[in-house]
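Starting off, we have a lone chain in the form predicted alone, written out as structure tokens.
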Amino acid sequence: MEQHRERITTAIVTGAGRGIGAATAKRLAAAGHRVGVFDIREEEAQQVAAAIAAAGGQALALRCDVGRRDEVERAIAEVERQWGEPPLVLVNNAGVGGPFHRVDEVSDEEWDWIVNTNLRSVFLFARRLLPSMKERGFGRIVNIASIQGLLGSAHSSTYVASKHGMIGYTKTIAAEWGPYGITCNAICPGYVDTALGVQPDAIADYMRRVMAKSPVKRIALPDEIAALAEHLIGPHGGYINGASYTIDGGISAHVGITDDL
């Protein structure tokens, strides 16, 4: 049935460098995609796609500081050049956490800084791509939120805004380009095992806190948020749109969860 058949394609990781982008990108080559590994280190980036390169599969790591429009549009039409067709698949990873902050704290540069990220990023991606998508009948766009844009939590008002625009754009975009044979759906991870999820030096006693409230006593790892990624782009995730996963142990089955982090 159409809704099953596989669909090899290029695809875009942002903030592919490391952790849940890295994953996601390896498995997605894996799997046949073309991958424009994309991320501001772009060292990483360059890891990432030499590995994947490596084990056999087609990388192309690119420079982007996703915020910006002309770096986004440049670096995308890197890969329409490379590959000789648009990106099909998006994967808005990329973003920042910044620092603990109460809402009267946070500066006008600390507020554009995470929400161009986190957030105007995914507008500057689905608006240069969704017309392609459109024109060949196929898109999967799976955006990497969390279960902060679930929940409140004190200290991090500007990351807890911009995953919750995220979550209610990637709703818009399911209803809008459903029709189109384009899916999006958003990845609400709790405490991963990367450099934004786990951050001892920010909370004192953090990880003893965290493992106070998960049911399973520990925290993701990059892969296992990468693998719920592929299975939305791949050939049995058509049907799947406009969702918004949780995928956190458990922890956020608790009442307070947030209270203390």
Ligand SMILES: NC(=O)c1ccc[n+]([C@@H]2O[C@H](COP(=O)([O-])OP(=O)(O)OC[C@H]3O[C@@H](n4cnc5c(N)ncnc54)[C@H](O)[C@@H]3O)[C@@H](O)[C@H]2O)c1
Contents of the next structure:
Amino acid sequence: MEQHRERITTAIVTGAGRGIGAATAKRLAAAGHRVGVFDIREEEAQQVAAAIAAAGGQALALRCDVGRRDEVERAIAEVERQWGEPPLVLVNNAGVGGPFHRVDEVSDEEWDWIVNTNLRSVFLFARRLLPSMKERGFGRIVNIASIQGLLGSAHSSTYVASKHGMIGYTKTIAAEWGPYGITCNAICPGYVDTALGVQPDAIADYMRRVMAKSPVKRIALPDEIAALAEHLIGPHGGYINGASYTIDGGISAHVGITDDL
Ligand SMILES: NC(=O)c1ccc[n+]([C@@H]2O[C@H](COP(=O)([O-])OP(=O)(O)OC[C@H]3O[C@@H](n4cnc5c(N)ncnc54)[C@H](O)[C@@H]3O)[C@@H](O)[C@H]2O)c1
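Can you swap the form predicted alone for the form predicted together with this ligand?
The next block holds the full complex; its first chain is the one shown before.
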């Protein structure tokens, strides 16, 4: 049946040098996709691509600053040259949190860095890739947002704004490009065991507070997020479009005021 049709194709995962992106790239490669492993940290991207190759998969590591149009277009062109076809699967995962700041402490440079990396990137990749997905009648886009794309969070205003924007953009791509066989969905993780989620200088205190808030009393593993991305891209994901999936152990499901009664 059409809705269960497997489509193995060329994929791009951004920010795939470590964390959630690396786990996603490995999963997609294991499922048979050829994977462009994009990251601003080239060496890490190469290590992930080498691990994929060692496991029998196909991967191409490329340096790409996702907030810069020239680098995005150059890296996509390199993937197309290598494998002779346009990427039909895209996971916009590269993201930065930035320091915890009040709104009046955020500099222009910090705003531009976070918004360009987390949100402008989604526009740059979408504008470049959607026409070829439309031409092939198939596309799968997964945007790694955050529960901070659904809720406010003190001292993270720029990150929160960028992730809310990502979710709005996800819904709009879904509406605009769904008729051409293209789906676009967002994943909203809570706290994941990666370098971004746990800042080294505050690790013990941060972990204690996250565990206390989490109904399941742990943070997520990167592969738990990657598995959801794989589902949205895979043969059972075709009817899911414009959705935002919370995957946070229940953190955002409860107000918490009555917990101590
Ligand atoms: N870790 C969490 O708790 C958590 C929670 C919610 C959402 N997220 C989101 O998940 C995504 C992945 O984060 P992670 O936790 O794996 O973090 P991470 O820091 O381990 O990995 C992010 C990767 O993105 C790369 N990157 C950063 N800026 C880039 C740029 N300009 N161009 C290309 N690559 C760039 C980094 O080099 C790194 O390899 C992010 O979008 C993040 O906002 C993470």
